[in-house]
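Have a look below at one chain only, the form predicted on its own, in structure tokens format.
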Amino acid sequence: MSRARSIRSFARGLAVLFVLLVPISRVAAANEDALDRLEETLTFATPDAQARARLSGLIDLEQYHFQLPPPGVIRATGNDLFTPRLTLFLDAQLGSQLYLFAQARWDRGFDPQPAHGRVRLDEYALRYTPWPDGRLSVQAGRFGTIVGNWTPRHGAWTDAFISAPLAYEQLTGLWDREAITNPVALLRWSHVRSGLPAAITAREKDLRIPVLWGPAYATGFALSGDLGKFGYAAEIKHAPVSSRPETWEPGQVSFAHPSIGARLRYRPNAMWNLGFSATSGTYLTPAAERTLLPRHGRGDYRQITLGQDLVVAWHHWQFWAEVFEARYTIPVVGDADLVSYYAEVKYKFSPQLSAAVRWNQQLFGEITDRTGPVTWGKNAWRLDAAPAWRFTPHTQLKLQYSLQHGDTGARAFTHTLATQFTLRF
């Protein structure tokens, strides 16, 4: 498809979306009081306020236009994709010690794809806090990873961008359903050779894994707490942070090879917040056991990831950054290392208007094959820019443009345009 046809195609999709947005925005603006009353109606409390519960939700309408192959974890056969989503949240408090939260979604899949809509329960967990000072909380259920600082703010209403950072969605050459037995296979799966057809890259999306797969809603247990300026958290889950959404369901992967993670946080004042994370787990699913080398088990194929993160808030400016160093242990081949990081800045021009810019980069280390040391993946970078308009306390519109270089099939650069309208209630 030519550049002009691509732009016209996206413009048509954007026009259709705006045709939907105009009446929705007008209805929302004209019914702000009704939406406020709805929030009150969806809040429940006992007369003594010992038990409280609140239902809330988001309606998201997203339109994507991209060059093939689709970027990241998006699955599509064409250049345009429209994805609606309904998300419902439940927050319940029983006394001062028990807290229950859950998240259910109706959409076409956790990651954008042209599939039939279905209902899914992404999160549900019970948290117990024995002491009022918050020094310790124990949590069990299915919930987002404690690693890094992006997961707590990844929702459509709070994230400055539509897509996740590169570390959370850029697919590497590692497969989770088949074990690598020699360096040649790793280099082939990593698309190190140039000019790879887009169709092959698209087909392999069902096999390849990123450093982290979004918020990693796996099942397990966690403990956390605050000790003055310091905070800590630890988790044990049935699947690692790189596991695909299909494996997050309980029973899909057993606890035979649990993934463990920890995070320390230091907040010297309201302006600064620093974090350090570490996690380890096998990146292969049980389906890969038939491909393992003799005398090796899934536990020998591990992903060990260290992370550092930073948050700075100053007047109208906000800054976030994360760096992840990942090592994948591969018997016979050796260790495959990579570094993935991003830095983003957001400026609020007014309570309604803001804009954000994010720089992402993923750099691969070397392995040794028959010819000597060779980089085991294609280095990639991506630049994201996203303005956002918050029309009312309940409606928001975001636009995003992304320019990416590296691991984009036969193209040197790819462009992605996206828009997202959110209604909060």
Contents of the next structure:
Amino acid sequence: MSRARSIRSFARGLAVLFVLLVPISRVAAANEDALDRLEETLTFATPDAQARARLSGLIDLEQYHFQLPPPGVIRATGNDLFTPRLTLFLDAQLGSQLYLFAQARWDRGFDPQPAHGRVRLDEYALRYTPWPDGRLSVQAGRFGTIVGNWTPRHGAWTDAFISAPLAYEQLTGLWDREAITNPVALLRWSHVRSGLPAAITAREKDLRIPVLWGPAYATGFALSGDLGKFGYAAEIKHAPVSSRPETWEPGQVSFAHPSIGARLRYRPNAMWNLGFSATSGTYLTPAAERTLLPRHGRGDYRQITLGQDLVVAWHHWQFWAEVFEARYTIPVVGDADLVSYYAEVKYKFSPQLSAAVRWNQQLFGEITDRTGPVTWGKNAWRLDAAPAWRFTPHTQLKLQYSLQHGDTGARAFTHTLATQFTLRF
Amino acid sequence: MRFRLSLLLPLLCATPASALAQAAIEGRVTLLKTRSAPVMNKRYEIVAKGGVLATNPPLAVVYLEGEFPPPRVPPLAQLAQKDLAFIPGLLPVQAGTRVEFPNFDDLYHNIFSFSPAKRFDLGRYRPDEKPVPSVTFDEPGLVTLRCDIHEHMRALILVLATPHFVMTDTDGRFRLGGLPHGRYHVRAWIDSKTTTPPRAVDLTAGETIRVDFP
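Could you present the same protein in the form predicted together with its partner chain, rather than the form predicted on its own shown above?
Every component of the complex follows; first up is the chain already shown.
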């Protein structure tokens, strides 16, 4: 399909979406009070209110238009993709010490893809906080990683963008189901050599992993606490932050090669929030065992990631930034390093209108092959811009335009348009 | 008798005339049975403090309807954010009142309203920020306040076109004093969907009448 035709097709889709949104948002506005009442109806409490629970949720309608190959972790063979999603949350407080939460989703796959809809239980965890000052909490279950500062705001309602930052979705050349045996293989997997057929690029997309795969809902245990201006958290999970969603399923849980992570938070006041994270774990799945080099185990193929993050907020401005330095220790090949970072700013013009801009970049280090030092991946940058309009406190429309350079197939640049309508209840 | 009157006269002169003309209404409003028990979303607030948020018992507002002049000096009221809750959860004010929103927590809140009676977004401001952010509520109506950061936080400001109003206690009892004499209507606001029909009252200086809202 030509570019002009595909853009016309997306514009038509957008127009249809807008036509649908007008009555939807009008109905939502007229029933604002009803949605508030629904929230109250979905809140349950014992007579003494010591045990209480709340069901809430999001309905997302997402439409993507992109140039092939699809960006990030999107899987598609065409230029357009529609992905509806229903998310249900349970938050339960049992006295002042026990907190239980769960998240269930119906969608076409954790990452946008043209698959049949199915239901998943993405998160479920129990947290015990023995002291009221929050100096210590213990948590067990399946939950988002403590590493970085994007996971706490990755939901469709709270994230200013539709897609995740580059570090959380841009695929590296590493595969998690097969071990690398020499530098040439890594360079081939990274598509550093030009002229790869598009079919291979598309096929290998399913094999590659990013630095962090979204919120990384792996299973494990966490400790955390609040010590005045400082906060801490540590986790042990069955899979690393780069693990793919399929490995988070209960049947895949094994602590034979756990991933560990820690985070320190310094908040001098409400305006500033600085975080330091570190995590280490093998990036290979058990399926890679058959491909390991002799006398090496999966534990020898490690991903060690350091992260620094910053949040600054003042009046109607919000600023986020994260830097990740990842090192992959690979027998025979050596250390393969990369840096991925983003800076994001959002401004609220009114209760309804806001806009955000994000700059992302991923830079690869060098490994040594027969020809000498060579960059082991394709450097990439991406610029995202996203205006958002809240029709009501329960309905929101986001648009996003992204321009990417690097690791974009045969093109120097790719353009992605996306729109997302969210109803919160 | 002349002696007694001469004794009472200075006392009568010292009493403000307005007080002599004041009437009062007392009674009871049948409140809703529901009791709001907010549940905080702490899924990713992994270093958040523990605890159970305070419940909000249902309350009602009783007010006198009539033609009253606007306030000469804009009244001032406060609605605070403390322990991740709005305090009070329901605030009746006269139209023209400026409401301050002090933040007594050591973290950010972001108050906003989409209500037609007043649409605003205060943004994020530090607890020690001066002047304390405030909004003047000019139009009568119901304003729902929310926090953009803490989705469980909710409060109501009931903006009334009268200076004569009072909130009930948790049993629904109220006493609305300092009222002018004359014929008026009295109503009770019970929740966002329920305001009682107006009840005609004849107020006489110095008298208290009883009105119940079943």
